[in-house]
Structures are given as structure tokens and as C-alpha cells.
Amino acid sequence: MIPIDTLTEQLKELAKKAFSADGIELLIGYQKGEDGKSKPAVFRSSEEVEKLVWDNQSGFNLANLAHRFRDKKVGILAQGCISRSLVVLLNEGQLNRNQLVIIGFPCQGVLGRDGQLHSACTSCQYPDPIVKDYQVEGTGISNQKDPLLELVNNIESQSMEEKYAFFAKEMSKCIRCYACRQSCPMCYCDVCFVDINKPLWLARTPDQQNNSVWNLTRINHLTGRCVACGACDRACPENVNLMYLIAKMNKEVKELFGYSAGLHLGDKPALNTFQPNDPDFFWGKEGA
């Protein structure tokens, strides 16, 4: 894999080129905060790019900021999961490809709160950018196994009581701070259903029942759209295992519809389309 310092320097050079050659008005990337940790940042000139960094703490999904600058020509750093997020947003009409200059690089993986490589990264099958205008050459993380899929398969083999106990334990942790929503590029609704008072969809006080409704509804809204970047899981202050729900959802979409989000420009989300051979077991018959 590319040394982090080398990667950062190459990203800086490509970012400066995007300012000079492509006329971008700003660049979305990362810089060091006062606490020494990487944080998302907006650079408005090639001079400011000298502050740009990328390291294994750069876990915020930058695609979450892209739609805020839709009226400008924007450069953005993108490894595999961020580029897939951009593809989903482009396919949903939230971004204009002509207004984006994507600086791609092979992902080295980011850390979770425990200081270990995050589970989204240890299970990642697409470390390289799907779309890009510039590319840092090299290799990223390479995973022969998918620990998240193994976790899903293990839980699926358990009894109903064991499954419910696992789910209930995770839901009981949730304080409904909505950090997961705020960190997700696909949660771009102007008004979220939980913020509506009439009708009131959820009680304001967190409890297992309402927490379950929130998390399952959010996952349902992400079905066929989530790229499993892990930003929501890393943002959760209570360490709710959101990656399990994501992995389970993505497994079902892949098995039912042969679809993975963000791999092809022009694709529509799996649940926004109908194919004659789609499974119709919802009506009592499984299979085409």
C-alpha cells in the first residue's frame, strides 16, 4: 500500500492541478483539527491545499458535503466508498457530474473507536474509486474475507429468541441523537420523518420500541442505496452495531436483485425499478 505521507503529497498535487486546470471553486477534503485528528474541510484556493491531509482517521464521508455546493464547481477526494456514494447521489439527481472533479485514490482503510481498522474497511470489496477524474496510482486494502457477512450468516443461523436478544440489546443502546443520520450522504431529506410533529411518528423519549422503529425505518430508506461506508457506525456515540443492519440489508438486496449500490453511473436504486424476473414472494410465491 502507499505510505500515508506519499499519498497526502500526491493528493495535494492533484488538488492544485484541479484548481489550475479545471477551475474548481473549492475542494472538499480533510485537514488536522486542533486536537490533532483529521476532520472534513473546505479549501478555497491552491494555497490552502497545503493544509490538506489524509490518514486513517479520515473517516467522515465527504460526499455528505457535496450537495451543499451544487451551484459551484467542486473538487472532492474520493476512495472507493466515497466515490460509490457520489455515484448514488448522481444517479438520484442530487449532483451534477459536470460540476464535480473527483480526485480518486486507493483506500488504506480508516480506524474505528477501538483503534482498529473499522469493520466497514475489513469487509470492503471496493477500495478503489468507481468514478474519478484524477487518480493516485497504487494499491489499497485487500480483503479475502468479509467479516460482516460472516456475522450476518452467524446470526441468521441462530434461534428466533437469540436473534431478538441481539437486536434488542443493540436497540437499547440508542439515544436517538441522530448522529447516524447526520453523517450519512443518503439522508438528504429536507425534513426527516422523526422531526414531524403532526403526525408524531415517534415518542421523543428513547426506548427500545421507538429506537427500533427509528433504526429499521432508516435502514429501509437506505435499502438499495447504502454503500456501507461505515460513517454512521463511526459517528454513533453509543457504539450501536449499525454495520450488522447494513450488512444484512445489503446481503438481501444482492441476493434478491443482484444489485450493489454505487457501482455504475446511470443505475437506479434496486427498489426504484421493476424487472419481470424480480422475486414476487411478497405475494406468497418465492422466485420468479
Given for the second form:
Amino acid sequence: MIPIDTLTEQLKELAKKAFSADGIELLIGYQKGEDGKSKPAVFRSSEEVEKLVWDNQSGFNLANLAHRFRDKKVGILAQGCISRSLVVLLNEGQLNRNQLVIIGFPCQGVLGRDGQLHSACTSCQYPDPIVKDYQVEGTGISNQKDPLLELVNNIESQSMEEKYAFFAKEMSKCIRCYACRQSCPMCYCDVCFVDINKPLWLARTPDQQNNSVWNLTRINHLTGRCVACGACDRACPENVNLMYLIAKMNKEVKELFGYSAGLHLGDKPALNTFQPNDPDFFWGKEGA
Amino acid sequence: MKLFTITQQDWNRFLQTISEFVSVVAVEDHAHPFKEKLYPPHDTLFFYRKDTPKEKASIQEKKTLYYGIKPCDAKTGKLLALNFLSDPHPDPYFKAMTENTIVISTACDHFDPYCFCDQIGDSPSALNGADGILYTITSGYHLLVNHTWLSQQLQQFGLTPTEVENEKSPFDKGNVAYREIEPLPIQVLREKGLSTILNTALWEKVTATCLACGVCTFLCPACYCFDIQDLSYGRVGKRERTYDSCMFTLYTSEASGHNPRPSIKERWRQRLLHKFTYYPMQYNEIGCTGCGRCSRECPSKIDIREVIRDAAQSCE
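Now that you have shown the form predicted alone, what about the form predicted in complex with the partner chain?
Below is the whole assembly, all chains and molecules, this chain first.
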């Protein structure tokens, strides 16, 4: 893998090129914060790009900000998961490819809140960018195993009581700060169902019952769209295990539809399309 | 104020002795603010049933003694009381909670990269409105007490106190964290914070990466905003009070659909100026304890100290 400093230097060079050759208005990347860790940042000129860094603390999904600045021509750093997020947003008509200059690089993984390589990264199968305009050459993280899938398989083999006990324990930790929603590039609804109080779709009370409805609804809305970048899990201040729910739902989508989100530009999202030979009678020939 | 010296062993025995009269709780979780004990994330105000008078939810009666709290967190009681206990409508739930709570903090022996109590005029050994504070020494603790019942109990236990005039005791430098660091320009915001209100460029810059989640406000020891919802189940129901956050869209959404704080920049401006300009204007105290949780847990790692400096710099 490329040394971090070399990677940062190459990203800086490409970012400057994006300013001079492609005429981007701003670049979405990372810079060092007061605590010495990298944090998301918006650079407005090639001089500001001197502060750009990438390291294993860069766990924020920048596609989120690409959506915020979608009326501008922007440059963005993207490894596998961020580029997959961009692909989903492009496929959903949320971004314009002509307005994006994607600086791709192979990903070495980022750390979770416990200081260990994050579970999304130890299970990552796509460290390289799917779409890009520039590319830093090299190899990224390579995983032979998928620990998250193993966790899901393990939980699936448990009894209903055991499954529920695990789920309930995770849900009772949630404080409903919505950091998961806000850090997710796919959660771009203008008005989220929890931000409506007439009618009151969901009580604000952060107890296990209401928290379960919140998290399950969010996960359902992400089915077939989530790229398992893990930004929500890293953003959660209460360490709720969101990855296992994501991994379960991605497994279902892959088994049922042979689909993983964000791998091909022009794909229709799994749940936004149907085929006449769908084995489900409601959609397929028996229902027609 | 009375000062006691107590060995670790005696301290443990003392806690056991008084647990006859009060519940004794050691606070070990510092990731969550202590405010959750005085002002819980959700609270039932009353229950109702159609055709019968409403029933008040039970208000906590038994006294609880919490110890091990950090001095920055102990300040939560003082700051929340300014809001909840001010006339003309003191909050009976919060009042009962604070009256039945004894708070003993422990002077802090280290700073982490996000701590800044010493940059806003507090210190890691300040009493900050607590009923007592423990200073760790080799053989146990110095215990400074500002609570009549507690010091009576300590004397009955067999300890002899010395009188201390104020908390600026010689223990400031004992096992207490200390560092040379530049203070934050909070005085500038206090005097001239209002001049930043129309400075769109400033707020756009500092909020470029803010996600508008509620982590900073939910974990802030000084944030107290709440929402009230009636949850009805057929003929019965309850009125719930839950934390709310000025970072949320719904917080200022009006019935007409209009939102006077439509974007993140207006909300951040409100959060910062409320703490460092409006709160001092109203109560002569800043709404911040320097605990650093807002920066420590921020998904975008926005550091409030940087924002304070940026905002102060742009004051006219």
C-alpha cells in the first residue's frame, strides 16, 4: 500500500489540477483538526488545498457534502465506498456527472470509534473507486473474509429470543440524535418522516420501542441503496451496532436480486424496478 | 465551606454509612453528561384518562448522592437552574430533582485534546456549584464541602473539618491538571457577539461540513431545550417531555410551514450565540462548561474552539 504521506501529496497534486484544468469551484476533502485528527473540509482554492490530508481517521463519507453543493462544480476525493455512494446518487438523479470531478484513490481503510480498523473496512470488497476522473495508482485493502456477513449468518442461526435480545440491547442505546441519518449520503429527503409532528409518525421519546421503529425504518429506506461505507456507525455517539442491520439487508438484496448498490453507473436501484419474470407472483406473470 | 481530609478506606466506609439515608451512586460514565441525572432525556409529566382528572407523574422523592462527577459536569446544575428555576415559572420536576440530589465532584487530573474548561475561566478543580469536591492526595482525599447535612454526617463519622473561606484553596495545584494555555476570546462574543448576526460568510464557512445532527446539543451539559408531545393510546395517554435540539429542522418549524432558521448556518449561529452572547446577557453566565463533548463526539469533528475564535475575530 502507498505510504499515507505519498498518498496525501498525490491527492494534493490532483486536486490542484482539478482547480486549474477542470475549473472546479470547490474541493471536498479532509484536513487536520485541532485534535490532530482529520476532518471533512471544503477547499475553495488551490492555495487552500495545501491543507488537504487523507489518513485512517478520514471516515466521513464526503458524498454527503457533494449532495449539499450539487449546484456547483465540485471536486471530490473518493475511494471505493465514496465513489459507490456517488454512483447511487447519480443513478437516483441527485447529482450531475458533468458537475463532478472525482479524484479516486485505493483505500487502506479507516478507523472506527474504538481505534480499530472499522468493521465496514474489514469487510470491504471494493476498495477501488468505481467512477473517477483522476486516479492515484496503487493497491488498497484486500479482505479474504467478510466478518460482517459471518456475524449476520451467526445471528440468523440464533433463536428468536436471542436475536431479539441483541437487537433490543442495541436499540435501547440510541438517543435519537439522528447523526446516522445526517452522515448518510443516501438520506437526502427534504423532510424526514420523524421531522413531521402533524400527524406524529413517531414519538420523540428515545426508548427502545420508538428507537426500533426509527432504526428499522431508516434501514428499510436504505435497502438496495446502502453501500455499507459505515459512516453512520462511525458517527453514532452511542456505539449502536448499525453495521449488522446494514449487512443483513445488503445480504438479502444480493440473494434476492443479485444486486449490490453503487457498482455500475446507469443501474436502476434494486427496489425501483421489476422484471416480468419476477418469481414473486404479485409482480411476475401470475399477477399480471 | 468545610474542608475534611479522609483516607480512601474511610471514604468508602463513609459512603456505606450514609447509604442508610441516601442512595449512593458512583458516576463512572463520563461520555454522557451528568445533566441526564437531573433532567432526563425523556420524562413523563402526567398521565391522563378520558373523563377522569389527570394524574401527576411521580416526582423523585428519595435523595441520591452522586460522586465521581467531573467539575465541568457539576456545573450543569448551576447552568440549568438559571433556566429551569427562574421566575415566573420554576419547573417543579427539575426543582424536585435538584433538591433531592447531592453532587460530589472529583478534581480532574488530566486534559484530553477536547477539554477547555481552563480556556473559559473555569478550572479542573472548581466547585462549580457542586455540594462537595474531592481532591485526590496520596493517602486519600481532601474533601471540600458546601452542604450542611453532608458536613454534619462527616463530623458524626468522626472527622474534624477546617473552615475554608472559598474554593480558591491551596489544592488548586495538587493532583489537579494544569497547563499554560491561551484563553478563548469569550469576552469578545459576550460584548460584541450580536455584530456577527448578519455575517453570512462567517456562518457559511464554519458550518460548511456541519451535518445538523443533534449530537452536540444532546451531549451538552448546558443545553436544556425540550419538546413536549402528547402520546395518546385510545382513551388514555401521557404527556412526555423529551430533549430537543436547535440543530433540527423541526425545532423552529412554524405551523404555517415557514421556518425562520431554514439552514444549518442560522441554527449554528443560534447555538453559539445562545451560549456565549444571549446567556451572559440574560444570566451573566456563559452556557458552556468546557467539557468538550460537542467537539469530541461531532461526526464532522467541528471544534467549537475554532468556531469561537473565528466568530470573535469577525466581531466588529
